[in-house]
Every structure is written in structure tokens, then in C-alpha cells.
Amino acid sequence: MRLPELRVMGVDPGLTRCGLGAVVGRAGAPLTLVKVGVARTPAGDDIGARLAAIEVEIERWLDEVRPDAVAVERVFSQSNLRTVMGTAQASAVAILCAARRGLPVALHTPSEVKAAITGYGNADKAQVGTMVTRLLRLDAMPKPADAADALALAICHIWRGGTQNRLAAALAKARPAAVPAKGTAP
């Protein structure tokens, strides 16, 4: 059985630079770049204005890219609480934008993405960028690293998340129907 192609938008959340990238493909087949970029907000602006600007950009991308799913980097514990909070807030905006449209959202950890892309969960940003460039057959590495990371998230989801989602759906379909509780209508 041939897996269907998925169009996935990856989001590498951040307040100053929020990486955005979209890829189409299926596990075991060549992947194609749809779009890549970064939503930027000035560090000196009010947090509400920054989050609103990120929301506007993500909504614009969703309109243009029309993904089947959205893959967001799972906020991972960092030593800098301010960075963690900004990342979590930008992540929540991406999740909310996708949820409004009924799009499935998958959260992938940085080490999961690195392992999927490079085969090594502790790969550095240059290694991830190099592999993204090769996998998408690009002439140059996407810059800044946030853009390459967003593409890596999309690729990871196509390779791992898409298959996991189809497996979960098949298992749910194969389960026997729930038996109604005694005294309730079927």
C-alpha cells in the first residue's frame, strides 16, 4: 500500500524569530519544498503585539500553504526561563491557529527531529541544516537556522508523525465498538 502524500507546515517557535517551513511528500519518497521563511518581531515590542504579529504571519502561511498537518517543536526545558516562556507562548499561537482550522497538530522534541533528520539525536544546527538541504535538494542551506529547523520539523512529521497518525487511525478502526453501559441506549 502506497502512503498518501502529506503537506506539512513546520513551526520552530520563537518570539524574535519564528521559523516557518512547508514540505510535501511521503515516507520513503523524495520530498519537495513548498515554502520557507521566518516571522520576526522586534525584541523591544510589547509581548501582546509580538504574539499578535506571529499569529498574523502564521495565519497568512496557513492560507497560502494549506497544510494537511502542522508540526511544532515541543517546548523543551532550557536554563533560561525567559527564553522558555517566549518559546512556549509562540508555540501556543501556532497550535491555536492550526486548531481553529481543524488541522492536526503534532509536537516533536528537538532530539526526535534531529534523530529523524540526521540519525543522531544530539546533532548540531549545522548538521540539521546540511541534511535538510540534501533531503530537499536545495542549492543552499535555509537561513537563518530557525527556517531550517522548521523544515526539519515538517520532514520529521512526514517520516514519523504521518505514519504514527495512520497507525493510530487503523487501530481505532479495528477496535470493536464500545458496549453501551447498562441501562443506556446504544
The other form holds:
2 protein chains.
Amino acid sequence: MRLPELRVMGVDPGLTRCGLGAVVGRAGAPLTLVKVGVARTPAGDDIGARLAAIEVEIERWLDEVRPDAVAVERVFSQSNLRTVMGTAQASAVAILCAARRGLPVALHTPSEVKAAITGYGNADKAQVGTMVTRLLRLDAMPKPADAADALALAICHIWRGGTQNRLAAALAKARPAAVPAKGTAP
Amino acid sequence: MRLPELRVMGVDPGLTRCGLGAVVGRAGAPLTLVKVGVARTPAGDDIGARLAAIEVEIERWLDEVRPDAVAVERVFSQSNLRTVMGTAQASAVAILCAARRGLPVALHTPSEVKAAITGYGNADKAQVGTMVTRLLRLDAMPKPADAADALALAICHIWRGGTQNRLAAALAKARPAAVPAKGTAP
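One more: the block was the form predicted alone; return the form predicted together with another copy of the chain.
Full complex below, order starting with the chain above.
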């Protein structure tokens, strides 16, 4: 059975730079870049204004990209305390925007993403960027690194989601009515 | 000059229990309870559904309470790693809801709240609950503790906000047109 194509929006959450990237494809087939960019908010603004600005930008992306699923980096609190709070708050906005639309949200850890893209869970940013550029057949590495990371998240989700997508497709096929499974529609 | 009354909604953020409490009053005068409660989301639900449910509940409260300002507990990552991420994400939803309406958002640390309410920054939950009950002339201590903490946040903001409110009121008075300063309108 051929897997359905999945249109995935990846979010590398952050207040100062929130990486956004959308990819369409299926496991075992060439992937295509849909859109890549970064939402920035001024460090001097208060947290409410920054989260509201990120919400506006993510909503705009969701309207335009119309993804089947949203993949967000899972935040850990090992790193810098101040940064991690902002990252967790920005990720909450991305998750909320997706959930409100009934889109499936997947959280992938940085090492899951690195392992999926480069085969090595401790790969550095340059390695991830190089592989993203190659996998999407781009002329240059997407910049800043947050934008490349968002694309890596989307690719990771398309590849890792293989099993779940097959299951969802099989369930949809087994159902009496032709209701497409959520997140697996073309 | 008499300070204007302030209607403040306090939020003690959390995914499992998000404390909500609204108080109206001014520094140096008796305070009045407007509403108190808690928004709960099932631990088994996915993060997206939980954040969306908290958003719905906070929006409902903002519609009903019509606060002049929202006070949210400032989250630190000293405590349990898993819990703190959920707390940061729930706080992001509260801050976002307030900011979208143009409401001023204030973040107060747990020790600032305890010091304001009990005079002691390391006071325990029972002490805070007792003082909240006394200050609002309630028959019984609000339960769960998250609800009492939300009221404590609102009271802390009314008291600590004194200086800023006076300044805002003075500025409003000094202005040629009678435009009320944001967050200080009756």
C-alpha cells in the first residue's frame, strides 16, 4: 500500500526567533519544501505582546500552508532557565493554534530530530542544516538555523509518522463510510 | 488623591489545576471578592486539548469578570521539570488571552505574593489561604489552594500596583483630553 502524502508544518519555538517550516511528502519518496521562515519578536517587548505576535504569525502560516499536522520541538528545561521559559511559552502558542483547528500535534525531541535527519542524535546545527538542504534539494542552507530546524522537525515527522499514518490509512479503509482519517488526507 | 478601584483577575497557572480568582479594590481600603474557581484538565488528554480547554475557560472568565488587569504567577524552573513545562505553557495561554484584549499583564513571583499577603516571603500555603480568607472577609478558605493562590495574586497586584496606578492616574489627569489610563479605569 502506498502511503498518503503528508503536509507538515514544523515549529522550532522561541520568543526572539521562532523557526517555521513546511514540507510535503511521504516516507521513502522525495520531499518538497512548501515554505520556510522565522517569526521574530523584539526582546524589549513585554511577554504578552510577544506571544500575541507569535500567535498572529502562526495563524497566518496555518491559513496559508494548510498542514495535515504540526510538529513542535519538545522543550526540556536542562538548558538556560530564562530561555527555556520563553521557549515553553512560545511552544504553547504553537500547540494551542494547531489544537484549536483540530490538527494533530506531534512533539519531537531535538535528538529524535537529529537522529531522523542525520542518523546521529548528537549532530550539530551545521550537519542538520546540510541534510535539510540536501533532502529538500535547495540551492542554499535555510537561514537562520531556527528555520532549518523547523524544516528538520517537519521532515522528522513525515518519516517517523510512517507507522501511525499507515495505521490511520488502514483504519480509514476499514471504515464503512469514506471518512478520511484526520491528518492523513492528501 | 484617592486611588481608583482596580478589578484584577489572578491566575495561578497549571495544566491539571489552573487557579482563577478576581478581586476588586484599592490599596488601603477593604477588598471584595468577585469570583473564584479553578480550571481543570484531565492529565490523560494531550497537551493541545489541555491548552485549548484552559483558553476557553480563561476567555469565559475574562468575558464575565471584565478585569482592568491580569496578574499571573511568574514561573521558575527550579521545581519539578515536567511540572514546570506545563506551568509555563498554561501561563502562556493566560498571558496571551489578556494581551489579545489589550489588558495589562503583571507577573509576580510566589515570594512577592507571599510577602504582600502575609508579610513573609516564605509563608506556607495555609498562611496565604488564611490571610486571603481574612482580607476578603470570606466564611471559609477558598479551595483548592490554587484558587486561594489566584486570589492572593490579584490582591498582591492591587497593593503592589499602587505606585504605578497613582502615576497612571496623574498622567491621565495631566493629559488635555479625558482619556482614562489603561488598567486604571473604574
